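This document starts with one chain, in the form predicted alone, laid out as structure tokens.
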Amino acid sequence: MLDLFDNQEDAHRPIISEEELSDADVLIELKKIKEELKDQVVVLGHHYQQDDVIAFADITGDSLQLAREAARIDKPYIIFCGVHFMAETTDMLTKPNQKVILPDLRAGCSMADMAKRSEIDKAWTFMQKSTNEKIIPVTYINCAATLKAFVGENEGSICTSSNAEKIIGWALKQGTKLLFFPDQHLGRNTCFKMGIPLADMVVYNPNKLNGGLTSEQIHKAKVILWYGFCSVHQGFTLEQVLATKKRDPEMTVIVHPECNFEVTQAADDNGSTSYIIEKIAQSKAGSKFAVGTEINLVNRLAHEFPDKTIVSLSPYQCLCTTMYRVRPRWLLASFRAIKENKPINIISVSEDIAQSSIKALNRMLDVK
């Protein structure tokens, strides 16, 4: 571990644990140890991380961008400042000799937790019995590796919020029905944008018998949506959109497609995290945006583009609390462990799960 003391007498004192250090000392040591281990470690930071974590990121982006960047990295350690499913995806795309580390193992995703492999398997059995038509499963990248493996095993694909329309279009050419999980809102908003009526979509809720659906409903539906959702993006409401437009008609309301249907329909625009960033970056000086996505990103955009008005659509703090679990002191703990050659919080996906998941990832990457 990096010694915080300067003289010989102090050097024999026990190293102060990460929990005991002041916030200021954590940042000082992090800066030093990151420089010391720069040839061994790359830090990836998701857009939703707080600024004091992003400050130590070598590469920032959304989950897929970061996974792709990780696949190009040769350094032995990758610290992923994000949530569990993102670190899993990164592990599957990196080399066997590399280790992917998540600073806090409790950094999960409530949406990803709303779909479990056992529930998907059970639902799939019911759906297969309910119709002779071919169902193609598509999972949002925001899910566990076991679900990515499921779609890999069943001729399906992964998608992101950036390419959901393209992947869903591909899926409906492979079969006549779509099973989309775990986020119902991204599925609904994308399918409606593609011209599929809401009447042709049903929601499967694993907490109900047969998902709360009959075999006839499954047979008639074109799109079967899993019941999951992002708790952050459900914090944005139709009332907020209408109030913003009334208060300032010049304000452009732009939201993430994980928001509910009423919000995306009332907004001026909607798109992935990268789409929102690009849209704001390319707008002219003096532009005004009310943004419906995670507050750390909104605040960062406001700081980055001071010549524009950028505010959150919600008057409340729409914070991703699981992302918030990754703090500088846990990042420091990861660095200290690497320095001691005793890395902690390593995320490792088993070979069988990884192989099936990679099939699904490759299908996504092959769709033009």
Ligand code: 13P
The other form holds:
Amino acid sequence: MLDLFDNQEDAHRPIISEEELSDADVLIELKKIKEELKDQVVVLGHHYQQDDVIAFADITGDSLQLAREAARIDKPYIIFCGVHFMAETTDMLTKPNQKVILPDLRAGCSMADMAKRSEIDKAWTFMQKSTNEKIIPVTYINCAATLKAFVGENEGSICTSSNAEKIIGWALKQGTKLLFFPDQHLGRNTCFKMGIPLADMVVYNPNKLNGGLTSEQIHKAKVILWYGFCSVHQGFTLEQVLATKKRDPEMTVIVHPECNFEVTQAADDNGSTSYIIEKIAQSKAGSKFAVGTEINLVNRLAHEFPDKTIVSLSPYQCLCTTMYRVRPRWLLASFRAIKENKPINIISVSEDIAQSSIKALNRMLDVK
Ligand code: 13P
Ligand code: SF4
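Form predicted in complex with the ligand structure, per the form predicted alone context:
Once more the chain from above appears, this time first in line as the rest of the complex follows.
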């Protein structure tokens, strides 16, 4: 068998070995090895994964669906085809004897990197000094486990793009103010939809002293949004929505709520990746959609529904490059390592962080 690793001591760093194994051979071997290990391994795949990876996923879904499914899996290995924070969440929702594997450890999320635990702690101290009202922290699931632990420790919760409204509604019943991180856009779009005016929201920028806010601004605000965003979804603009509508008024513009406020407001509809898939699947033949989300998903939808017109809202490739780091070749490397009983790229959250995070994850999964 061909070796995918440059040296066994550094086996977690598979080298690119196009010369050794062609793309076609990778897929052939993947099919075989997956069948061989079917009693031991479950492959989870986020909707933004490339087609050649999705083809090997036992379960696909948005972040919430994958988190729920992870908690039900009973096999010893879960290969998570997605990004780092998703694999961490899966590790915390599975049993200690189960191993979660991320095929490429560099598959991160730029938005998740925009909030660090030390920054949140500092911001929290300033906010507590600024007001005696009760602030409930809610984090978008796109963040490191240490941030999930923060909300767990501070009576808060986690949300995804498909349950943000419910979770924020829950949070505003527990306290009078909301701190939402790391994605300002999901926070703003959802709060506005719930009837909170923009004037009641402020943005805390961790790159500025005290977030660029005064204590009075914190005290007056209902919602404090963290200055974070998804660089992929910032590729969709208001101009694109207006141009699309002008070109073809019958085109439905549907976007992910990580898009900015003006885009989300001008679009006809918005929702999580699964919501977008569902809406397109349920539409009648001949329907037309301009979709504001990651390109792998948009292209797959266009392929799956040839009787409908499905295009990207943006003329440029809005690719999540970190999701794209999970290649079939690295998936194969993960399988081979399991077969050899030397699993690689295991994602493991430390016990103390997991304990606090689980409180918040369970709060999220319990909110109906
Ligand atoms: P979904 O939960 O809607 O799949 O979103 C995940 C994500 O990272 C979108 O950028
Ligand atoms: Fe993160 Fe954006 Fe990629 Fe989603 S699309 S994983 S938010 S960088």
